[in-house]
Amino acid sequence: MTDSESSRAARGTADVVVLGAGPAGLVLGNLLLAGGVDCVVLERATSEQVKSRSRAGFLAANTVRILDRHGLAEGLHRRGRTHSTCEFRTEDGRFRLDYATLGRREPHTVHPQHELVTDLLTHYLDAGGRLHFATEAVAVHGADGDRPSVTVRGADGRTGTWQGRYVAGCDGRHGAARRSLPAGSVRHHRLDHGVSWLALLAEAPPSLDAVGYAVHERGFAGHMARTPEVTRYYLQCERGTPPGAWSEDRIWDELALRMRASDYGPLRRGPLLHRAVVDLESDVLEPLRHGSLLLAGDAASLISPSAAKGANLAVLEAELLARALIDDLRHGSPDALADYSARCLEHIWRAQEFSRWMVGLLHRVPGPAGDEAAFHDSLRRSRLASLRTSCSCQDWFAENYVGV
């Protein structure tokens, strides 16, 4: 199907009109059919934009498990690489976890997600799936009755309806599916961390073979590897910072100082690919299921990315939406169903937690310097104590890190 194509107005059905193709919405494509359910997925990017799109690369080991489950990892496979050291480097010294050998013993898989998403597309185009790329969802209705349709809008501004027997929203925090879900349906829990990082990708070699997590004075600086010639960097930054703000020389000057590299060794420079600011923030909307309305992945939930929990996540919930709608469709059992939401916000709010410590353990309180900085500066410089000591507590952390 090509862009010109989708972007024509048309009137289509599919027993699920699936919104997003990202690591959710995909994977769920997939899985649908697979099991013999008739889907659309409808995706307002282009797929040269699809395909490039820049996010994390850290899989989990049950989000590896999964793709095996269906035949989805073979990509993976062959480029991703295990990975399972972290080093944390403090004004107290630096100490490294071996986080494979500590809780459940399980490594994290680098595979950047653009890749995962180009594996997960192409699979599904080659099984026959339909798509529709530069068809924006503009609006979902009817959720209350058994035919929900979806408003879309192509390319050419043309207007058009899908309609379904269910709709997944897999189309993030701005997309269409939390837009239509009904006044006072849902519960939304929000928390700002109060926290701003400037995310960056070089053209640099990795300079460390671990995933690195700095805490300094002037704020948090983090490295992670993404491909052998390309790395991510993170700093810490203050709220309202334009992504320019900062020279390149600049931004290596800063990393190399809160990494501590005339200490631990020098950073390999390179040029900058991409950079821009995340503000940490989470939430969480509750229930899941609005009648034939069903969010997964950033729809349902944002994570801050302190502990590279997102598309994890997105995978988890699109198998159990799968079987959920596989059962109902194809055999007539509606319980799984009924289960979705209850069953994805446990694994939810356990990362939701584990991000938050993480967020507290990597930064200085921000605010106004006094008593109270000093007093949470001090709880934070005894967790990483702990951390570097406790065996108990480096298999708690091994377990939640790497858990979904």
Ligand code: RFL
Given for the second form:
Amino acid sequence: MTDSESSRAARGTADVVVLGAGPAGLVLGNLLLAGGVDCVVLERATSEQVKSRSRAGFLAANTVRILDRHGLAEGLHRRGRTHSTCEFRTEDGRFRLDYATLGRREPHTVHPQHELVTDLLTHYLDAGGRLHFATEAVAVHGADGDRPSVTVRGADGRTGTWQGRYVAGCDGRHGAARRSLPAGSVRHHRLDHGVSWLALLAEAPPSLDAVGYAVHERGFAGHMARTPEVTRYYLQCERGTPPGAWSEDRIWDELALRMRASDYGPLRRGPLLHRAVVDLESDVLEPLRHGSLLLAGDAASLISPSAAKGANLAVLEAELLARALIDDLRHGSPDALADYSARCLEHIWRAQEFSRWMVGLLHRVPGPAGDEAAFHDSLRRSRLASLRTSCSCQDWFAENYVGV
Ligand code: RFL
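Now that we've seen the form predicted alone, could you pull up the form predicted in complex with the ligand?
Starting with the chain above, the whole complex follows.
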């Protein structure tokens, strides 16, 4: 379906109306289609935008198993690379963890999110899936009953309606699903970690053969390979910093300083392809269901990128939701749908806890200097020392770092 066709804001029906064509919506769409459930995916962005949005890159072993189970991992195995080492650079020296030899002994697979999304999209469309780009969900209605509907708006401003038996809100943090929840219908837990990152994509080969985490008195800096030609860097910045505030030279100099390039080797510089400021925030909606409206991925829970969990949770939740919807719609068995929220929340809270721990490991606590800040800073150094020296701490780290 082309964008110009879809811009007519088509209207119609489907048993499951899926909002959003990110990892959550596309895994769900593929699994429902394979399971014989009638569904449609409605996506606000154009096909080109969806295929080029750079975000995650580190996929957990369980994510790969899920994608394998459903025949969705072909591109990932062809182009992705396994990754198993992280390096911490701190005021007390440098140490490495080969996490694939620790904990559950599992590596990550590095496969950029836009490539995963492109793979999932191709698979879904080739299998005959229905998807409308440039179609924004405006609101979900009637979620209290068993015939919910979604009003949509096309790129030309024309509106339409989709009706289903269920609506799956996979449309992220700012989507229509969250907005449409009646006040008080779900509990909204939120945490602002108080830290912001300048997230950068550089057209430059990786500078080290590991994920690099640098803890520095000027703030955190991070290094993550994406492809042999592209590397993601993070630079902690003041809250409210405009993404364009720093020149490329200043960014590279600051990265080199915080990553202690003079001690451990230079960074391989290159033009910056993309930059954005990300405030590290987390939230969880509880439960992930209101009547016939179900939430998955970032729409269900936003997680700070400090532990690379968001896309992995999205895939896991989409598989659980697909199974539950297939059970209900094809086999008349509603039990898995009734358990859907509780099953996801176990994984979500565990990931949130680890991601919060990582924030505390990698950053000085923002706020005024003083006795309390110094106390927190000593706790952070002690946490890093445990990670450097304690085998059981390293096993715990590895299990949580790669697990979802
Ligand atoms: P997405 O990917 O945001 O997709 C939602 C889709 O919904 C569409 N949409 C709408 N469509 C119709 N109507 C509306 N009203 C709509 N509103 C929105 C959007 O256009 C979009 O196509 O959510 P999903 O599927 O839940 O997936 C979540 C992940 O994208 C996210 O958690 C990760 O990117 C988080 N994340 C990482 N996760 C990892 O597992 N590993 C990583 O290495 C990792 N690195 C990252 C990250 C997130 C980052 N940022 C940008 C916060 C690095 C960064 C910098």
